[in-house]
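Given as structure tokens, the chain that follows is alone and in the form predicted on its own.
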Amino acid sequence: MNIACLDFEGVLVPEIWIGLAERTGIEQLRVTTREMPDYHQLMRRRLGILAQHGIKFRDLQAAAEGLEPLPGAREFLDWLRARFQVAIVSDTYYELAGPLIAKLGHPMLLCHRLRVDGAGNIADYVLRQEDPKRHTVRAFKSLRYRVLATGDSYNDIPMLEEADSACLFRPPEKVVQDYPAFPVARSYEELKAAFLAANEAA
């Protein structure tokens, strides 16, 4: 049996931190794993910027609530869930993703947690586990699933490398150059074709 593992931000929904950058005008918050592959370095940078500017958890939450899924994402996800088991494997946080997950019909989401202090500041982040995307694929494979995966950024590469079949979805050109072995889908129709081809090749 096949299971499809999808990244969240950049594949199904916009980048939440970029949404916060647009709401606050703080351009440094536009940096994502597309530009900074080291996730811990990226999050320490983000938390420092939030503290410097007095940005609270409620501000980040409002940015997430104000977003909508990418055009065609809900229809694509409905199509995929009718044909495969589906898990969204993300480096986002449950405290932020809830409204967007609801707009996508409540698919399974595996991600992390935020720690918010009594003053409403984001004090820290808690990973579900280290190298979570790779370990998620390994766990599904240990259950005898065949894993098909897609993502758009550097933090998705461990998931794609571990999957039985994988492709990049609308990645930045630098990721394509650094990982030329992965095929690239530029639209949901191309992504559908990639999943169907991987399924037929099983």
Second form
Number of protein chains: 2
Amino acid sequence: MNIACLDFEGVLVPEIWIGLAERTGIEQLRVTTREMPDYHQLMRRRLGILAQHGIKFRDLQAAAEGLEPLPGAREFLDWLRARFQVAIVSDTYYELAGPLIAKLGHPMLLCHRLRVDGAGNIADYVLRQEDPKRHTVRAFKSLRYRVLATGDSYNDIPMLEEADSACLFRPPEKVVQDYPAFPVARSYEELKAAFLAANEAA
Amino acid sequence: MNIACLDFEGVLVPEIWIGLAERTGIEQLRVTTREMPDYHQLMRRRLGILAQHGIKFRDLQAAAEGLEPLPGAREFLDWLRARFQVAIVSDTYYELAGPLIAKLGHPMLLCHRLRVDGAGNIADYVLRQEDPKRHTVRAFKSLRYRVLATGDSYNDIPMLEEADSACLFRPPEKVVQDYPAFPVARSYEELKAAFLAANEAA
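For the form predicted in complex with a further copy of the same chain instead of the form predicted on its own, what are the coordinates?
Complete assembly follows, chain above in first position.
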């Protein structure tokens, strides 16, 4: 039996902060790790923007409720869960991802937390641990599973490197250029084929 | 965020081998770890009985298709998955548990495998690792999660000991006597209360 470790945003759901930008009308929230690779710098910027616009945690939650999984994501995930054990390994936050995870049938999600203060403001973000995606693959390997992994961006590379089998899913061209060794899937059908091939190779 | 590690048989579903005994009509298959604590001895006995009766893997699979989760188990699990990340940690086999896991909405299942030979006989069983339940709790703790655990029998004790918070669920009286330090839940409502209390204590 294999464990499939999937990135979340860009693989099963849209970029959550871009959705929040559209729903709150704050265009500055559109910046993601693709434009600003330093995650801590990006998150401090996001929290500053929220504070500046007086956006409360409940406003973000309401915006998150309006988000939908990518077309075909639920069907792909159902197919995958019938054949593999699945963990979604993400740098998102439980407090924002909850509605999307419910719409996907509550797969296991391993990610981070937001800290909300008594006034309902997002006071801080709490990363579960440094290098979380690599550690997650190692944990499942310690349980004697083979780990197959997919993701679309730079923060997924440690997970893909640590996995027994890995591919990129709909990555930006720059990621493909920087990491040409990883095969690329551009549709859920191609991703299914990649997972089945990795399974049979075991 | 916490991870809830649940035993499978006795917590969410009936004892699978007892169900197989009823559906195949082979009463000797009723013996479980409660009567025969040495797991390897028990599995060798089971495989011997299957061979003796000419029971093929596909017969066992057909019997497994007829099994149903315990009353209220699906509702309890849905409640739990909306509040915790859930892993089912079991000494069962993927090949037998599949239909029950599908009926429960495909939660993550960490268990073992059967090896089927070319003639369709169950040739052997393959444990994922020794002391699998304890290792599973350790793996999630290595990801900086608090782990809450529940189970009903002796093979769950390492998991309950390793967890940050643990209780027994509908255990045999002998298990309660041997491990009086663990609180006991006797219904899903009591189990919900135990998980919520452990969560708030964090």
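Every value quoted in this text rests on a predicted model; they were computed, and no experiment measured them. Residue numbers count along the first chain shown, from 1. Only the largest set of C-alpha atoms that superpose within 1.5 Å between the two forms is called the rigid core.
**Prompt:** Cα of residue 161 displaced 2 Å or more between these two forms, core superposed?
**Reply:** The answer is no, as the C-alpha of residue 161 shifts between these two forms by less than 2 Å after core alignment.
**Item:** Yes/no, residue 23 Cα shift of 2 Å or more between these two forms with rigid core fixed
**Value:** Yes, its C-alpha moves 2 Å or more.
**Request:** Using the rigid core as the frame, report the C-alpha movement of residue 56 between these two forms, one decimal, in Å.
**Result:** The shift comes out to 2.6 Å.
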